[in-house]
Structure formats: structure tokens, C-alpha cells
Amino acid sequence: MTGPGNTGRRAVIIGGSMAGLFAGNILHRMGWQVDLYERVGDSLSARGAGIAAHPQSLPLLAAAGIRDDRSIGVPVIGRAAYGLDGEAIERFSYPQQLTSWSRVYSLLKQAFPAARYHAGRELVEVTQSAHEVTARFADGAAVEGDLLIGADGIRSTVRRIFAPDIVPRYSGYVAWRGLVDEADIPEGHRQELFQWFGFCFPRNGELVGYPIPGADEAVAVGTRRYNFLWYRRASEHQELRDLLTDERGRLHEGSIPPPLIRRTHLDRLRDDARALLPPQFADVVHQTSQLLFQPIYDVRSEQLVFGRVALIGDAAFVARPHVGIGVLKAGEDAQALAQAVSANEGVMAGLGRYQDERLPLGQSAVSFAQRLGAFLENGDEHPACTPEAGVTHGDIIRKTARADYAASLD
């Protein structure tokens, strides 16, 4: 593969989501020759669930080959808070559009070429010299670089060789996730639930719920679907292996198969979604087909490049998703890598540009993520929960609607 203005460098990019993509397509159109490997042989394109569609991201997905925006994501007018009751205590005016992970995603693949896109390689060593970098795979193949990027996500095995300490640190609670299509939602909810960004704070716990396109990426009123986290405190030597072990005693490592969450986790969730939360939100909660979680963790890491080689996204950085940013900063980091290491000064000088631009950034969104999500690690109720704290819902649902996350720390 060429790209426009061949420059004659070589890519070599480990992971095929959202920051290898990213990074891809940049990358091919400023003239790299880029290939990327992929660990998992089957499609990627039904993980996620709803993300936002900060205005940031269209000239991210511009800078990636990708112009048409058209059903990129459904519009809300703000966000809203709401009591035990169903009735909104306190509303913020924040225009945005929120989308799936998927309908990304599928832009981006469909944008880089087929033949560069290596599914089922599984990544096993990297060596370098002063002028070239080789991975090498499990199937004994052997590709070179000029430069090679670790985009294989949270569990990135690139990390791993060159970084082993920094390791996901798991935060004391797991989102339980859910979709529901816009017709299964009883209709005196509807008009709220998809006009609105939607906070709850049930004890011990946060919910968030936004509408994101439907089946096919439909975006017209009524083929819609809505989007829920439920943010529940889980202990990780009890509960939470208690919620990865499946009924037949297996017990997974990071996460587990929806279709395998034990039916009493299951109850428990809809038990508690009557007693906890808003008319509205329980009633999406046992709307839901499959529900699923996600432990919640942190990476923060204190180097980012090695040698030719660079890390971006999250096998750079995690932040909680009480920022919304994951896929915000995976474009952010691709762009920011493809610029520094295509310019005049050559690679090793880009990279060494990348690190001091990007390091801070993605230390700063870890730590503001871990300051919202505090109340839940620490098993304490919301602060806007209890006015003697002097936080009111109106600064929560302000301060995480804060899109720019490095100003976010005021």
C-alpha cells in the first residue's frame, strides 16, 4: 500500500481497533506504507455501545479519509439529573451528538485497505536496531518498520515487553451496560429519555443513559436505541470474581461473555433497578435483552515511546469513561503521532515529540477520571447526594460535560 506522496516509511501497527485505525488511515494518507495486525481473526465490529461524538472528532475522522458525517450520531439538547422519582432535579444545556462504537469503527475499516489489514496475528516479540524495528508473530512470520505502534488496547502485549510493570489497576466497581431499541421503551419516557443525557445517583452508584443510533445506524426518530451504564461497586478478590465466574465454576480473566453472566447476577441487577433508581431507568434496565459489564480500570503509564517504537490509546492510557473520551483520544493520539513522526526532523525526533506532548495529556485524563469516579471506589454516596458536601447535581453533570479534558482540571 502507497499513499498519497509516498514517502517510502513502513508502519507496522499492532491492534485493529479504534487507535490502530486511526493511525492507519492517517498514516497511509500522508504517504506511509502501513500494515496492521490484528490479534482477533473474527470482526470487531459489534463491541462497544454508545460513545460521544465530541466536536473534536470530525476532523479527527477527516484526517482519516472519512467526510460524510451525516448519521454520524443522534443530538441531545443537555444534561439532566434526576431524583429517585423520575422528576430532573437540576439541567445543564449541552448540545452534542452521541453515537455507537460500532458506526465509528465501521468508518474507519471500511476507509483503510483490505489487503494491509492482518486478522489472526497474534503479536509475540519485538526487536529493534539504530534503523529498523521487527515484530514477530505466532505464526513464525516476521514483518519490519521504520516505526511500530502498540494500539492493542487496555491488555496491550507491546506495553507488556517494554513496559511490564504499568498494568491495569482495577478501580473497586464495574458499569453494567445495556441496549434497549427506542419501540420497547414505554412511551411516557421516551421524549425525556431521548432529548436528554441522563445522570441518576442511586446509593452507592451513578447511571448514565443517552440514545445512540439503532440498528444499522438508523438515527430517525423511532428507530433509535437508547444506552445505559450503571456504575455498581464490586470488590475484586469477592464480588467481582464472583461476577466473572460462570455458572459451570469458570472463572474469566478481565471480563466474561455476556451470554455467560450467572442468571442470579442477572435477577440481583433488575431487583435492584425497581428499589434503586427513577421509573424511567428501571424500566430500561428490564427492557434490556442482554446485559452486560465491564470492570472498570486504570492504565497511567510513565513512558510512551521505546526506541521506534510507540504506544496510543489505551495501551498508552485509560481513563474511567466518566470522561467519554476513549475513542477521542485514541484519533488524538494517532494524529498527534503521524504529524510528529512525518515531519522535516525525521522519526526518532518525532517520536521523542509525541511523548513530551501526549505523555501530560493522558496522565491528566487518568487522574480527572479517577477524581470523578472517587465516590465510587471508596464506596461513598455522590457528593451532590448529601448538601453538606456544598456540591450540588448542577456542578456534577457541568464538570462531566467538560469535552476538553486536559483544561478539565480546575
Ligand SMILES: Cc1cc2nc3c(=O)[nH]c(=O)nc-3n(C[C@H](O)[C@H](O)[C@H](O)COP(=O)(O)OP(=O)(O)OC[C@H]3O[C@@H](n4cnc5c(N)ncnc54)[C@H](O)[C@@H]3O)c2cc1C
Given for the second form:
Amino acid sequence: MTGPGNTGRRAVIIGGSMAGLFAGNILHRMGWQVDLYERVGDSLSARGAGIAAHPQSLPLLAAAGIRDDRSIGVPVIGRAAYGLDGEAIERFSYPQQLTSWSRVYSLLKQAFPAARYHAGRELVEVTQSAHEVTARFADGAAVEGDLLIGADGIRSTVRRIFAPDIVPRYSGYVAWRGLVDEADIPEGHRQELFQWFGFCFPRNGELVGYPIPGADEAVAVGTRRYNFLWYRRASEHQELRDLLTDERGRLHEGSIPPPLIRRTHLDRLRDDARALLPPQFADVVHQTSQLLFQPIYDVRSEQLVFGRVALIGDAAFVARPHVGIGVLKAGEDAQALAQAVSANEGVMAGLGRYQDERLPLGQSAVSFAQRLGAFLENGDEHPACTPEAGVTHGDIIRKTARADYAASLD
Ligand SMILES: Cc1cc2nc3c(=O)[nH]c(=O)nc-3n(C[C@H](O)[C@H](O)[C@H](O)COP(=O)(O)OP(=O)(O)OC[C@H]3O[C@@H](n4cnc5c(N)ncnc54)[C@H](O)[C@@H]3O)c2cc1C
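Please supply the corresponding structure for the form predicted in complex with this ligand (the preceding block corresponds to the form predicted on its own).
Then the entire complex follows, led off by the chain already shown.
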């Protein structure tokens, strides 16, 4: 490895979240001069409270300068699906560490040189010549680089400039989410919930729940939290708009701050929890002090490289959370890009290689996640509820355990 800044190559990264920090850390350690620009002025808030660590996660973190950290998450022994009476109807062994978005983000942020992380800087324009690329910011400043990386998320400005036709497509459902302190989970349910990555399939929906580290990232028994996602259908033009409208009648485009979600929606969710969910999950929903929801979208790019500009992470592709690979894919995109542009063949040839490698994988991940969520989108009863379909809960939860999105289309 060469020392930071001594290859003479300059990377400008837009977006200081997962993908941007992975790319920044890896390129910095490969000797690039890296500057990272993030629109948000403060520390970022969690984009997904809980995330699964995959076998590939630790080598990726190591490449980003984070040493093997065995306390990264909370271990579970496998996956389990529960019926309405609360009894397990399927189980299989799948040991895994579950961690929190904020834990991974803070490790990546600490590893990146603070002087090169420019918070409160919003990209508005990109221009390029044969030799360099220029980024312009809302404050009027401009910077140049040999490479510009668009790591600016689902509503990427970089993607809008170069591929305006690629826009997020609403899936037809939202994920209601919440976190509960371990101490607030009724004792009778605690051991089961904290040992298994759990699923249940209420009518026209799916709930996924698992333990994650506590608020201060503690992983000791008694200090952890329980994280859940409850996917529920919401038609785009009626129900979603209604969910996004606050008590004063104001419609919030894209997402609504949790404290502004109308009481009537929260009450309905809690009532439905009692009617539709196994008792342990209904309790979790009722113990959650701050319920929130996120509409679920797909983003499927047809091109990742535009001259000296490359897209990575959610700016490139958004696969629905059923596959649980958003952060892993952000890290793998970043590593593949850093390796390709650092090879002897030069930046431009490396960018071509990056696109050839990552475009089919990203498209495959989006398609796989769409298939896992198709029953939510179409509003059908889950195939598992119709025995003649020959699909069991076990089949479904086994598929969600696959992090190998390269081979996920079989
Ligand atoms: C409900 C839900 C559950 C999820 N669960 C999981 C899970 O279990 N496992 C998992 O791996 N992933 C999960 N994800 C996905 C995961 O959160 C994302 O894939 C990941 O955060 C993507 O990181 P990113 O850096 O590409 O984008 P983001 O985290 O969105 O970051 C983009 C950054 O770019 C900045 N930015 C945007 N525009 C500009 C601009 N013009 N100038 C400067 N900066 C800009 C933004 O402020 C932001 O900080 C989940 C997502 C959702 C919605």
C-alpha cells in the first residue's frame, strides 16, 4: 500500500454516508488524495436502524481501515418464522451478527481524516474535460479531481445530472419501523426474540424483527434493543399521500418526520398489531415509543460511469431491504471502484472495468429483492398461506438469508 496522497491522483466524493465513507477510506489508504463532500451539516441520522453483518463485511471494513472488531454486533443463532399464535413454524440455523447502521457509520467516519470530510456542502453541478472533472457546490465554490464519485444516495444529484431518466420507483408498500429497549420487552418473549432473526406473515404483509446493539452501541445482555420492520401496502396516490400528510394538512414529499405522523395512522397500526400479529410482535409494536415509516423504492441504473464520474451505493441501485444488502453493496461497489481505478491501466480504463463488473450485480440484486417483495406489491395472500402453491415459510426465509446477490437470480 502506498501512503495517503502520494499517487498524485485526486478523488472528489459526493455523499458522506456509507458508500462515500467506504470509498473515501479505501482510496485514501491506496494513496489517493480524497475529499468528501456531504450536504448535511451535522452527524447523519440512521438510514436503517438495524443491519446484518455478512461474512464479507469484516474484510471490507478492514480494507476501509477498520480492524477486526468482534463486538460489532449482536449474534443470533438462526432464522425463525412464527404463526399467529406465536409458535415457531419454521427454523433454520444461520448464525449471524446484527448491528446498527449508526455503529458502522461511526466506525467508518472515525477512520476517515476529519480535515478531508467537508460537511454542509451540497453539490449542484458537475462538468468535465478530457483531463479532469469539476464539482460545483451551492456555496459557489468549485473543486477539481481526476475522478468524481456519486455516493449521494437514492435521490442522487449526480445521477440526476447524468441519467435523469433513472428515478426511484415506488414499490407499493412502506416499512413501518421501531426500536425497543431490551428491558421493555416482556420477559416471557425476551429470550426467543433475542436469539432468532424472526419473521411473520400477517395478511398482505411481512414483519421482520431482530436484536441490535443498544443506544450506546452496547452488546451486553440487558442493554440491547429490538428492531422491527413491518411491510404494509399503501397505494401511491391515496394511502401513501395520506400517510405523508401531517395534522395541519401539509404533504411531505418522500418522507415525513416521525413526530409529524398523524395519530390516526399510529392508532391504526397499533390496533392492527393486536389483530394481525403474533403476540410477541404485537407487544414489540406497542412498546415502541417512536414509530416511523419509510416508503420502499427500487432504483435500477442502466449505466454507472459517465466520463470521469462513477455512481456507487444507493445512487447506483436501491434493492428493497428484503435482501438486507444495502450497506454491503455500498462497500463492495466502493472497493471494486477503488481497485479498478488504482490499477496500472489508468483511471478511464479502470472505470470501464468497474461498470462491467458492478452493473450486472446491481441489476441482479434489484430483481431479486423485487421478487422477494412481489407478494407485498401485488397484494396477494402470501404463497406460503396457500399450501397448494408448494411454497413454505421456510423457503421464503431461507431466500432472505442469501447475501450472495451475484447468484441470486436462480
Ligand atoms: C427501511 C430500510 C431498511 C434497511 N435495512 C437495511 C439492512 O438491513 N441492511 C442493509 O445493509 N441496508 C439496509 N438499508 C439500506 C441502507 O440503509 C442503504 O443501502 C445505505 O445507507 C446506502 O448508503 P449510501 O451511502 O449509498 O446512501 P445514503 O446513506 O442515502 O447516503 C447518501 C448521502 O449523500 C448525501 N447527499 C445527497 N445529495 C447530496 C448532494 N447534492 N451533495 C452532497 N451530499 C449529498 C446525503 O445527505 C447522504 O448523507 C435499509 C434501508 C431502508 C430504507
